[in-house]
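Only one chain comes next, encoded as structure tokens, the form predicted on its own.
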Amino acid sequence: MSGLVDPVKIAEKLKDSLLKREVIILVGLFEVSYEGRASSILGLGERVLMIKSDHSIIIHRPTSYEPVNWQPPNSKIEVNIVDGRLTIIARRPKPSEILIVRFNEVYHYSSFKLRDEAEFYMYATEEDMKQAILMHPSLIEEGFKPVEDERKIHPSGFIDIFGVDASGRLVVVEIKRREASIEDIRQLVYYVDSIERELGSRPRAVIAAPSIQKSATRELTLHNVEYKCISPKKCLEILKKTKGLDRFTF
């Protein structure tokens, strides 16, 4: 392929729209290096740059959906031509990072004024909302403490979390990414059974659920179960935070 646009060109309308705060795609063959809590360089390749209306930057390869170069939201960009190339740099203060953008080749060059208010949702598993109790371990009370997950139970079944509570009581987690119900609350006593038969003392039982049928209630007491209201949306967010998918804009 051989260069389409002119970068001198392209130059003044990054700027422009830049200015306006408009979407940016760019096609084309350049280079990419990068120095901030890491460094890194990209050789040559042909590629896409994406500029966002909040001023991010995402670097996608031909193949992969997961860029293999960006930068946050607000950061400070500058575009030059240095020895002929279109270059482009864009920095953060705090922390420290800089990414350049140096094309040989420009294929492609589009710029957009794009609106998009709607609400993004998306919702968690159980096994979300279980990594997310495990990772924090106070959703389901202070001085909780995760021994095992997935803990099989003679003849059939499995206990989503067990663990101990602060007072070293042991403690059977069931979790339901939707509203529980009275089938669910005998399912966890049937876990509580076992560990009974099983080690010789009753542990506590808490069903850890978004919301419980109105149906369902009597069996907390009847059976002495706990109930606590945890959200697939909160385990989401704190996937995302801990794992860093907090930086990204859906």
The other form holds:
2 protein chains.
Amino acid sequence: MSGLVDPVKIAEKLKDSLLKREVIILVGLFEVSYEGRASSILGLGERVLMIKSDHSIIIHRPTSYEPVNWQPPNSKIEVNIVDGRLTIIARRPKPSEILIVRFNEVYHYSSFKLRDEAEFYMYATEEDMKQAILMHPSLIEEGFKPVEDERKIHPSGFIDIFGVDASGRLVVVEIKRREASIEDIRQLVYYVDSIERELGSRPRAVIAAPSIQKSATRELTLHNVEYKCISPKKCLEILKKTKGLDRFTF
Amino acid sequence: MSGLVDPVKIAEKLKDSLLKREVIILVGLFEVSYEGRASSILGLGERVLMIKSDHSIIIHRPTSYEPVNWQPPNSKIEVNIVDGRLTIIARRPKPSEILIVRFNEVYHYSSFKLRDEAEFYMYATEEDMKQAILMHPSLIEEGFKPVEDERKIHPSGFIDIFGVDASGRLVVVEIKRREASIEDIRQLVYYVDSIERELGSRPRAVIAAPSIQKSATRELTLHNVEYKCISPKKCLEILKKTKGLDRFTF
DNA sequence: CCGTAAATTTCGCCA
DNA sequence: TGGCGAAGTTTACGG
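Can you give me the structure for the form predicted together with the DNA, which would complement the form predicted on its own we have just seen?
Next comes the full complex, this chain leading.
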């Protein structure tokens, strides 16, 4: 691939597009260095650089989901020609961090004034699971009654659902939309310990998730935690039935 | 903005570029739906869609660092014209998930065969901090001696550094490159509990991080955890001095 | 392939 | 603004 574009012209266009808060796409051969929360160096290679309207920057290699380098929104962006090379510097304060991009060649430049006011709707979240359980507490077990949704833990943290079982014993429910891990058990045990210190008696601990890791299962007995299998999709179906379909369809 | 490109022609180009494993950039007015681990709907808006060589897909709105929708690498991508609209469907098995993009207009299409073999070097990571401490254990405290780096915890989990203090007492060190949180304290306490169950005696617990959250500080006394202030940048400087600068410069 | 934890995690909510 | 936990987290590294 050969350099198709004059860096000086690109620099001019870039400055203009930045002022106009356009979304900018650059494809080329360049190197990157980052210094801030960490430090990184990326040698010469062909990749894509995008600058968004909020002056966030993402640099994508030809593969993988994640950007290799980036700068969060509201970075101060400088464009210069250094030794004949297009150079982009993005600075951010607090934490102080700087991203430097040095082009050897620019294969492509384009910029767009984009308008995107659409709402983004996400379903089958942990919050959806919580709502379904609050409306149908028997999803946890027969006789379960939520008493507070999201109790504050002293000194910090939140319990997903706090309730009592059929025999009147306190129950702490921790909800996970994905497979429960050992880390999740730790979180729940920490909550139950806090409650016990505060109230004097130890509540039951229930982790509600679509599945659980094998090693986490071993932790269950050790820490007296119960596992209840509930999936986010099932909860979403229940919400749809209860609240009506309209909120959930295109 | 008006639709500049014929969807049928775009579809042809797209299919060709996909076969060639090119990086594809599309800018246009489109809507997105996702169904898989969760469900999401994004209405009509102007945004950028990128398909990478590994057939991962990312969709970016005009603002924010993160993509609004995506599909991880190795998705099966179909391109069709449905009711005159360019439609891209990306499917993945395990977990079964599907992403559907329906264009109203395509403002821009380009594709590039990109070559990027460069190494990516990251510094001031948790691993760097660990190496610095192993080479200079007094960073933790005078008389500290690492005995095993990364002891296997029964039944699962890893300790960053395991050692003994000047008086011969066991010390478990948990390293964090960023501010230590209550979650990090939980992780460390879990390790120490495991060790205590295994060996019968309780080791000292030290969290080494550049700073610590206020609420986490309160947890320190409660769980007998000590905090040692160490920053990743400082550790990186030490590594540079000890191992030489060459590994760390451009 | 599963398990575990890091990450320049980012993001959103709530005090 | 800071603290806290979710996320379609993803990615990397063991066993």
